[in-house]
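One chain comes next, on its own, written as C-alpha cells: the form predicted on its own.
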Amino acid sequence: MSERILKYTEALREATDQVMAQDSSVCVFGLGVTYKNGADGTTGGLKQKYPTRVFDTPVSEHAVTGMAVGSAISGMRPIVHHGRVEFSLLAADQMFTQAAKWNYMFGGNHPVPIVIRIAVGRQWGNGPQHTQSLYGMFGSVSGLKVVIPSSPRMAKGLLIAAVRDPNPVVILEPRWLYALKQHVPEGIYVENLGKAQVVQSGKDITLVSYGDGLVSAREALSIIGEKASVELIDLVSINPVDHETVIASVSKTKRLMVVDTTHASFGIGSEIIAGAAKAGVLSSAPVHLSCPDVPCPTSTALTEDYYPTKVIIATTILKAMGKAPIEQTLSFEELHLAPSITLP
C-alpha cells in the first residue's frame, strides 16, 4: 500500500476541514479564503462545505482581526489568515495588545482561542517589501504562542493543536515550503506547540533551525554524509523557546550552529546561542548563519547570495569540525525556485 502524500498547503487545508467538521465553533476569516484556490490552496472548497463559517473579508486587517479576537473572547474558535506578514502588521494592536494580553488582564479566566496564520519569508521576485519573516518580532510578544511548521506533517498537527489551544497562537508559515510533499496521516493528530524535535541524532555538533532553514539543513546533512555526526534540531516553537532540548543536545556535542533565514540581529538564532551560553555547555564559539542585515533584493543575481544554502551550511559544519569544505555549485532552480521535494 503506497503512502498518502500531501503538499504542505494540502495538509493545512485538511487540518482546517477536519477541525471544522469536528467543532462547530471553528470559523475562518481572510482575504480570498472563499476562492477556488483560496489562501494559496489552504482553504479551497471550505466555503461550500461550511457556508456560514468561512468569511471572505475586505482589505481591512485591523478590523477583521479585531472582529475575530472578539469572537474568540465570546466562545468561537476563529482562524484568521494573512497572506503576507507585512499586511498582518496592520493588525498588530489586535494581535500583540488585545489577544495576547486579554486573558492575563482578567486573571486567567478569559481565554482567547484564536489562531492567526501568516505567510512569511522568501518568494522569487517579491523583493524587500514582501519577503520579511519578522520572527523576532512575534517571538518577543508575551501572551502569544508562536510556531513555525517545517513540513506538511507538522503543519497539519500544529494547526489542529493551535485550534484546540485556549491561547492565541500565531502560525508563521514559510511560503517557500508550500510545495513540499510528505506522508501525512489521514486522521486527526496534534504536534506539541512548545516542544522542539530532534530530527537526527549525532555526537559532533548540534545544528538548530526551523521552517525553511530546517529544510536546507536537512539537505546539507545529505551532502555531508558520514563526514560529521550532526544532531539536527527543529526548533518548532519560537514562543516559548524549548531551550531544554537544545541545551541537552549541546551538553553532549559541545558545539552549536544555528541557521536563520532572516537577519541575525535580534533574531531566533541569537536567542538560541544566548541560552546555550548562559547554560555554560559550549566548548567553542557558536556559529550563526543568517541573511545579511539588509532588505532582501528582488534581482536573482543578488538573492543567490542572500539566504544560507545547503552547500553553505554543509561547508560551515565541516569547517567547524576542521574538515575540508564542500565543492558544489547550485543550479538556478536550486537557488531561486521553491523546493517541491518529498520529505521522509
Given for the second form:
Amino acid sequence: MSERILKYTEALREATDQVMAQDSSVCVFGLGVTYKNGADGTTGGLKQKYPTRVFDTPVSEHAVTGMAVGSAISGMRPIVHHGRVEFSLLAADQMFTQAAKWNYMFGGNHPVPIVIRIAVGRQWGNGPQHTQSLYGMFGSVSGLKVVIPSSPRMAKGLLIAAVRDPNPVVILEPRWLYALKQHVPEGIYVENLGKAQVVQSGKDITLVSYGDGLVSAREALSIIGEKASVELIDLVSINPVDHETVIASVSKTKRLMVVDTTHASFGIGSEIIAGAAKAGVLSSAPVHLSCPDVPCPTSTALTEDYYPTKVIIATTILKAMGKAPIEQTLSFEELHLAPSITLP
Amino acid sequence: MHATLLKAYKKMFLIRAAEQKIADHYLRNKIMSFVHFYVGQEAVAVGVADSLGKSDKMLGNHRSHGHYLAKGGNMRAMMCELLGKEAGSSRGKGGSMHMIDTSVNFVGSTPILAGVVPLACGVAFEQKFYKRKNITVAFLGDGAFEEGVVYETLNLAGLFRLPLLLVVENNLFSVNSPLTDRRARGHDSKTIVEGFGAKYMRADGNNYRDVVKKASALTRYLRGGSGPAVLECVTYRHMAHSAPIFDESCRAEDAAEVRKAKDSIARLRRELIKSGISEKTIARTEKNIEQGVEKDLAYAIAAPLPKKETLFTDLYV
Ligand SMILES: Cc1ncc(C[n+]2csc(CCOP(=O)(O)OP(=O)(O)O)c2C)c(N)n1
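Mind pulling up the form predicted in complex with the partner chain next to the form predicted on its own we just looked at?
First the chain shown before, then all remaining chains and molecules of the complex.
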C-alpha cells in the first residue's frame, strides 16, 4: 500500500472533517470557510458535507468569535478560523479576557470548549500588518492552551485533541508551512496538547524550536550531518510550556540553542532559556536565533535577512561546537517562497 | 463642462492604465507584494477626489492605488513601492497595501479592515479642534462596513460633529462572499447611518457624474459642521479580490458582460464624444497617458532596492 501523503492544509481539513463526523456539535465559523478552497484549503468541501454546520461570516471578528465563545459556554464545540493573527486581534477581548478566564473566574466547572485557529507569520509580500506572529502574547495569557503544529501529522493530531479538549485552545498555524507534505495516518488520533516532542536525539547540544523554525532546524540538521550530534526538540505547546522535556535534554547535552521565528524580546526562546537557567543545567551561554526587533517589512530586499535560515542555524550550531561554518547560498525561492518539501 | 469631464476622464484612465500595466507585469514577473486591483471602481475614487480640495485629507484600505492616484499621489513612488524599491513611498517597507503621499494629503492606507475608520475620525478631530475648514474622507468596502468599530465611530463622530466622510465602496463582495451571505434580512445601510444622526447618500459607483454630484453635496454639508456623512457607491470590481486573475465563478449581478456594459470609463468616454470631443483627441490623450505609465513602470523596474541596513531604520522617529 502506498503511503498517504497529505499537505499541512489537507491534514487540517481531514481532522476537521473527522471531528465533525464524530461530534455533531462541532461547527466551523470564519471568513470564506465555505469556499471551494476555504481557509487556504483547510475547510474546502466541508460546507457541502455539513451544510448546516459551516458558516461564512460577516467581516465582524469580535462578534463572530464572541458568538462562538458563547456557544461553547452552552456546550457546543465551535471552531473559529482567523486568516491572519492581526484579524483575530479584533476579537482580543473574547479570546484573552472572556474565553480564557471564564472557567477560573466562576470557580471551575464552567468549560469553554472552543478552538480558535489562527494563521500566523511569514508570507511574501504581506508586510508589517499581515505577518506578525505574536507568539509571546498568546503564550502569556493564562487560561488558554496554545499550540503550534510544525508538520501535517502534528496539525491533524493537535486539531483533533483541541476539539476534544474542554478548554479554549488556540492553534497558531504558521502559514509558511501550509504546503509541507508528510505521511498522515488515515484514522482519528490525537497529539498531546501540552507536551514537547523530541524529534531527534543527540548528545552535544539541545536545539529547541517550533513551527516554521522547527522545519528550518530540521533542514539545518541534514546540512550538518555527522559534524555534530544535536538533540532537536519541537516545543509544540507554548501555553503551557513543557520545561520538563527541555530541561531533561539540556541536563544531558549541557548546551542549549533556541530558534525563534518572532522577535527575540518576549519571544519564546527567552522563556525556554529562562527555564533552563533556573534549573541550573547550562554549562555555557545559551544561543538564541530570532527575528530582529523590528516589524517584518514587505520588500524582499529587506525580508531576506529577517528569518533565521537553515544555513544560519547550521552555522550557528557548528560555531557553538567550535567547528568551521558551512558555506551555502540560498536561492530566491528558498528565501521567499513557502517550502513544499515532504517531511519524513 | 467639457474641460472638467475631460480632466476626470484622464484621471480615471490614468488609474486604469496604471493598474493594467501593473497587472501585466504581475502576471509576467510576479510582484512580491500582495496586490488588490482597483479596476472597475475608478469613478468612485475620482468622483470623490474631485469634490475635495487639496488640503482635504484622505485615507484608504487594502485596495487604495486608485484612491492615492485620484488624490494626486506620486505615480513613480507608488510603482516603486509595489516593487519594493528604495524610492517607494514607504521605502519598500509597506508595499501595495500601504499607500501614502502626505504632500497631497493622502494620509495613509492600511489593510486591517475598518482600521482607518476611527483613524480618519481622529484626523477629522484635529481639523475641527483647530477650526480648519477641511474635511477627511476614508474609503472602506462593504465588507469592512460590517466591523463594529464603524458604528462606534459613527456615534463618536456624530457626538463631536466631526467633518468625516465615509465612502463605502459597495462592490457586492467581500473576497468571494456576496452581500446576501453576510447581511441580515432587512439590513439597510441608510437606516443604520441615519439612526446615528449622520447623513447618508447612495450613488451609482459606475457613473462618475453621479458620484461627483453626491460627493460634492456631502462635502458641502460637512463643511457646514453638522457632523459625519456616509456615501455608499455601488460599483463593480473587475478583477479578482487579490491578484489580476478574473474569477467568474462567484459573480452574479456583475457578470463580465454587465461589467463591460456599465463600465464607468467607457461610459464617460461615450459622453465626452457625444459632447463634441473627437475620438482622435481622446485616443491621443489615452496614448499619452499609457506611455507615461509605461515610463513610470520602467523607472520603477530599474530603480535600486533598499539597502539592507534600512531594515533597522524607521522603528522610531
Ligand atoms: C480585520 C480584517 N479582517 C479580515 C481581513 C481579510 N480581508 C482582506 S480584504 C477582505 C475583503 C474586504 O471586502 P470589502 O471591505 O468589501 O473591500 P473590497 O475588497 O471588496 O474592496 C477581507 C475579508 C482583513 N484584511 N482585515
